[in-house]
Amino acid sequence: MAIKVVKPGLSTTVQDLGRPGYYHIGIPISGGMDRFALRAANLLVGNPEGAAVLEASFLGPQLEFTADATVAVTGAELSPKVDGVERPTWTSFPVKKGQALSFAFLKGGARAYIAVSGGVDVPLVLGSRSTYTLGALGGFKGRKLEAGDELRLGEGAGASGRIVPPALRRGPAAPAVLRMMPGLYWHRITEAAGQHFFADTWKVAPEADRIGYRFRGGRPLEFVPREPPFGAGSDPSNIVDACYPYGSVQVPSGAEPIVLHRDAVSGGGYFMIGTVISADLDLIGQLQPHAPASFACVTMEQALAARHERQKQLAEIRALF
């Protein structure tokens, strides 16, 4: 062992890249909220991007460690501690044998990446070390961590004293703005609503975790009258169900849009107004509850220019090391 869970935060979990590939038959990404977090994390201490880290939301736990290793913490602002001394986040730094590492007060953001030296070492499933606690499958007993849990970590050398500058680090606006593709069902509601949809303010509600989050706030929908299809029940959001896209937006019943995140169904029966960008699905993930949000509408070419500068930054943080 190389890690002792001594307390483990509101909801620390084990995730890497996610588990593609499965979503057809209901089991979704998983993975890091947040994955260019995951990513960087990954590289300040030496990794491979897509090895097992922890996911700490809102409150960091407190880590004994029973070997040497070398640590960064990404994400959100999350200070780290080694037996009580504070370091710097998006910096990688040295934990020996029988320290503690804990954290202070939450600062901005909401998920924090904790990646160690030769990544959190537990099984794979269906080819990823990624928790999804709603189906209890992989990470760590198929849960978020509790206190006097163990973790192995894998082989690595580690690299202390890299750092990603500020400028290279990413994270939301104040307020958010979320990029979005109109959807299939954009034509089921009044061109009014759909301006409103855009020019409104929104803010994330309290409901809001790794299925999907919940926004209210802005003007409810109105939608175009029609005689509802067999199959698709009397509320105006229904359709006959369909697949959901990962960053999809519901609007049951036209009152509160809800984005489907990285643990989200693969389908069902509400209409979906449109998509987020997978650019800024990382931006949701760090997005406090009450935390101003608005959404911008954007074509495809816009959509994957904005996925190419991510490329790009990522690329430049590969280049430091």
Contents of the next structure:
Amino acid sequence: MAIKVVKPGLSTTVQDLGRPGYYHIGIPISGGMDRFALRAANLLVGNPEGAAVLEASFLGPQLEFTADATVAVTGAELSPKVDGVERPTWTSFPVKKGQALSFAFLKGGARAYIAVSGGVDVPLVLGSRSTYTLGALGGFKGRKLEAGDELRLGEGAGASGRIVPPALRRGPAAPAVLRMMPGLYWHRITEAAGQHFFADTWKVAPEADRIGYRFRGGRPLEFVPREPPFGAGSDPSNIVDACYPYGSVQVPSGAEPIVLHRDAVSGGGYFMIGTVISADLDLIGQLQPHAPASFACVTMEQALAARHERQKQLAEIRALF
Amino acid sequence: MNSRYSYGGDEHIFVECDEEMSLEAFFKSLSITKAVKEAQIKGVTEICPANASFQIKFDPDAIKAEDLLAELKSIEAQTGAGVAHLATRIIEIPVLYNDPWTHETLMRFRDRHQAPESTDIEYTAKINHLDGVDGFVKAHSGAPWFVSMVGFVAGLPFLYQMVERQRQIQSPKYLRPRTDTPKLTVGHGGCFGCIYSVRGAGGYQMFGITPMPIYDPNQQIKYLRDFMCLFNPGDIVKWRPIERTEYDSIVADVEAGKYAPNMAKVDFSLNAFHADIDAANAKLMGALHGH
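For the form predicted in complex with its partner chain instead of the form predicted on its own, what are the coordinates?
Every chain and every other molecule in the complex is listed next, the one we just looked at coming first.
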């Protein structure tokens, strides 16, 4: 054993880069909500980028180390403390056998990534160590961590003193702008509804988790009238149950948009008006409830340019170490 | 039936085979996705057939979206209306209708239901002009159902009743979704049946429960050792009404590692089905009894 969980935090799970290939039977990709931060944390401690880390939401855990290790914390501004002494985020530091790792209160963002040299060693399930709690699959016993859990670590020497310079860090801007490609069932809403969807300021609702983020505060969307297709259901927002893209924006009854994330339900009977681009999914994972956000309309070309921008930023971090 | 193509952000292509549900739309989705799988297109990472649509996830760093779109359209053109034959299997699912667990749950969420004074079965029987609970069970379990999609959550099958449209059971979803549904609840929403593979939120009407697990992430259950999810799109399901004593004995057999689902290999032909639905179904269901 190498880490004992003294206090689990609010919701701390083991995550890596996910479990692709099983979405067609309802098993989502899972993995870190903010993959950029997850990769950076691993690079800081000298791990392979996709090693399993701990993802802590809103409140950090309290951990006791039973072996020497190197640690880095990225993503949310959740300052780590070694035996009560604060350490900087986005920086790797040593933790000695017997020392305790705890966290200060959250100052920004929503999810911190705690990488430990060697990576968290839980069994590979369908090719990944990520936790999918709804399906009780993967991670540590298929669930979030609890007090008393003991985690093993893989082999890894570690690299202390590495720093990601502030210019290469990423956190949420306020208000957050989520770039979305309209499509899917966009034609179901009126032109006016489409315009005010992008014009309105929304707020993250308390129902925001790894499955999806709900937003409220914008005007309801008006539908183009129709005869319900057979099998769809009578509500104007119903469709014949279909597959949901990651990042897709469904709006049940036209009221509150929900953006599906890494633990997405793979399909269902609500229409979707578009999809948040891959480059902005990490950002959603760092939004706190009540955070203001708006949606911006983009094209495929803009989505790909944003994607390459993100890749470039990651390449610069890789080049540092 | 013209397919509609749309990008789902920079990593997905979404294809609606038809706006409304039909066996033809389902077969089209199934045959195109099968052809896409066989084509082994570089950069394609997920192929997800659904009831009357499908979705392809891809890596835009490995293949351009417009190239993949063109390739999918060409596969659709080659596949045409879809293959009308399917070598598949029929699986018998024992069901305890009107069970105490879904009953307790539905009573807790009566304020979210269209007809708070009746149960989900009574309400669905009434709006489908069926003769009470008994008439409902007969209609629900009398004909087989296609697994037309697997998803929502891990291993959950969506089921499409294999009868003429006017005989299909239809029922709205709850007015507001429940926050709880027992594991292995047999549910129904719109024209689709389902089995909830895990406990959780849900909006479908609740008719009963099966003692037979369909998802096992630990792969301890004998018939789920090869893979943790039982169902695949294209499987056929036959419900078999059971009483409480049999329910209890199946639960015990599953726990003891002795339970084996009754299933058989079958060939389905869309033309033969449309020519005589009852005869085609009788033949499919007969396979479960060695015929």
